[in-house]
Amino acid sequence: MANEVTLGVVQFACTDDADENVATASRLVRDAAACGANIVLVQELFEGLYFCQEESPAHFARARPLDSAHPTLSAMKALSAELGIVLPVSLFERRNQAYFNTVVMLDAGSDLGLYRKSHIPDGPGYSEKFYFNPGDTGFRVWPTRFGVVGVGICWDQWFPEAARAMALMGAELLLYPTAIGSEPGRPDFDSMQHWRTTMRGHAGANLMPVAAANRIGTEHVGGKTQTYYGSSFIAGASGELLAETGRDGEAVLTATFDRARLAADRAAWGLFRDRRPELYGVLATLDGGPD
């Protein structure tokens, strides 16, 4: 594995044309690679509009098996191979009678495996439980040529247990493809700073960089409307913002890290040394009560 790694994040507005979205993603990924990025993060479910605004059986047709006939996965594999980069790809997966919100991890075109979203939200504008089975992969990390990468998907980013689990499994970088924005019925509510702060806390608590890629723009699905607030970012190992972008406009972000330095700092802080797993059994309960 290379010691120095440059992480890239891209942000853009999605249409309901998968070919157009793949072309946009590919163009921005190329831009990130041209800036030196070795790992590039693209937003959640970028093939189309965020259909989970509504509950409609018609949207299940968007899901595909993750095989060689999958056009987006094939295009992203070719792009990853051409550029020699690590590329997590967020897709709506159909597996027999099950449907998952899935990331496939590509490393220079090689398929390293998949992660299926563990935490599935269910609220106005974010009706994901209608579409997605809870992920059955457990949390995943992948040893890539540019470091060990852990990926959570959107709602996973709110759970410190997920970030810590990936860190304990050896992750050096945590990545979160995302689709988040306005809250139907609550036009005065803006979660952006809370969203960022939570993930910056994961960075600081685990002493490793964290990045999130979010979509932008206003999308209309089934008579419903939602605006996504972008604000994609890369945080350093103490939670500091190293690169960020605004709520509007396409963007390419990069930040470079010394993996050996990060590993030495994690060891020196002692946060993993001083853990007391025997005291944390309450985390395996729903109500905090005894077994």
The other form holds:
Protein chains: 2
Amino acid sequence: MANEVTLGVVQFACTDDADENVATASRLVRDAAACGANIVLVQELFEGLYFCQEESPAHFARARPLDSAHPTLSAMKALSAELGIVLPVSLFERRNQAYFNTVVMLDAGSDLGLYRKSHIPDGPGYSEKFYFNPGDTGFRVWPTRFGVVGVGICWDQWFPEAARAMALMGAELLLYPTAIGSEPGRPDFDSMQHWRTTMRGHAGANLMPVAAANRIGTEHVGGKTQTYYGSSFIAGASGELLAETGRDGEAVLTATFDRARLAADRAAWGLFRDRRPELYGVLATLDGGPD
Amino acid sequence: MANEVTLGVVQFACTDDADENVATASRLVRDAAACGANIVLVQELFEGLYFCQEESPAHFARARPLDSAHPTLSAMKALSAELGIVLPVSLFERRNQAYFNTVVMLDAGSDLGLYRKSHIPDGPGYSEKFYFNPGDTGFRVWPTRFGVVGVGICWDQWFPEAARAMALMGAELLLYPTAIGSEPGRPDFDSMQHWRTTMRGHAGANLMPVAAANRIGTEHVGGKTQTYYGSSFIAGASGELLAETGRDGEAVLTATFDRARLAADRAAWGLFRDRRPELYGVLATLDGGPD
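Having seen the form predicted on its own, could you give me the form predicted in complex with a further copy of the same chain?
Next comes the full complex, and the chain you just saw is listed first.
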């Protein structure tokens, strides 16, 4: 594995035309690679509109098996091979009777396997429990040519358990493809800083870079409207913002890391040395355990 | 329990005179109570200098049993009773052959029990493993007259497991008495923002206020010198800074919370609903578990 790694994050607005979205994603991924990015993060479910705004049986038709006939996966595989980059690809997966919100990890065109979103949200505008089975893969990290990469998907980014699990499994970078924005019925509510702060906390606690790629734009789905707040970012190993962008424009962000230095700092801090798993039993409960 | 609660945090420089430190702490706690604080957080081991700068057998004499003869505990108990406040008190505890870095939770003069620091640091300037047994109480939360309060002690503040455990056990507020500052031999290194970001992340991830009280001042112990960076703060349930102070001056901070509203927001977010404990087994390992 290379020691120096440049992480790229792209941000754009999606339409309901998959070909157009794949073309936009490809253009921005090429831009990131031209800026030196070895790993490029694209937002969640970028093939189309964020259909989870509404609960409609029609949207299940968007899911496909993740096989060699999958047009977006094939296009991304070719792009990953051509550019020699690591490229996590977020897709709506169908397998037999199950539907998952899934990331496939590509490394220079090789398919390293998949991760299925573990934490599934449900609330106005984010009706994911209607569509997705809770992921059954557990957390995954992948040794790539540019370091060990862990990926969580959107709602996973709020859970310290997910970040910590990936860190314990050897992750050196944590990536979160995302779709988040306005909340229906709450026009004055904005979670952007909360969203960033929580992930920057994962970076600080796990002493490793964390990045999120979020969509932008206003989308109309089934008579509903939602605006995604972008604000994609790359945080360093102390949770500091190294690269960030705004709520509106298309963007390509990059940041470069020295993996050996990050690993040395993680060891010297002693946070992974001083954990007390024998005291963490309560984390395996939902309600704090027996009284 | 009252619904509205005002949290106070105090910050000051310690000397090597326990009476003087107890007097300073008492004065500032009174100031916080005069500002309406119902719960007041005082920094870690405020009875004296931060002796863990060096490893010296002489410093074990600073530890005392936490019984009715303990002068600082008695003084704080009287203060807590007089002011009708919740007051966690950080002390160097001796019990039989064991030594702990301990907090005693006082509520209007009642002793609700103790928590012994779970995560013990060890590095230049912070040689705590020389002095303290790793705490054996597990994480604790206490139902007080002003809400359910969880306390971690300094190094505990870096561990998402500790914050999450206390949240799962019913905590509504997380408090961290602290002693942190410069790093010997690394004059250019400053962890202040990293320190804050990590705890603000706990607030955001657990949807509850988090506060830290840190000491200030330059201390000389056994020929060594360290400067503590203060910067005590109160973060709200989105990780936002509600009250903060600088690196130097004595300070009293307060922030007021509506417990019912915080609880309603925690439920509505769904983060505690969507956890997947069956996927968290790796958190019980140090190395990510079997290959």
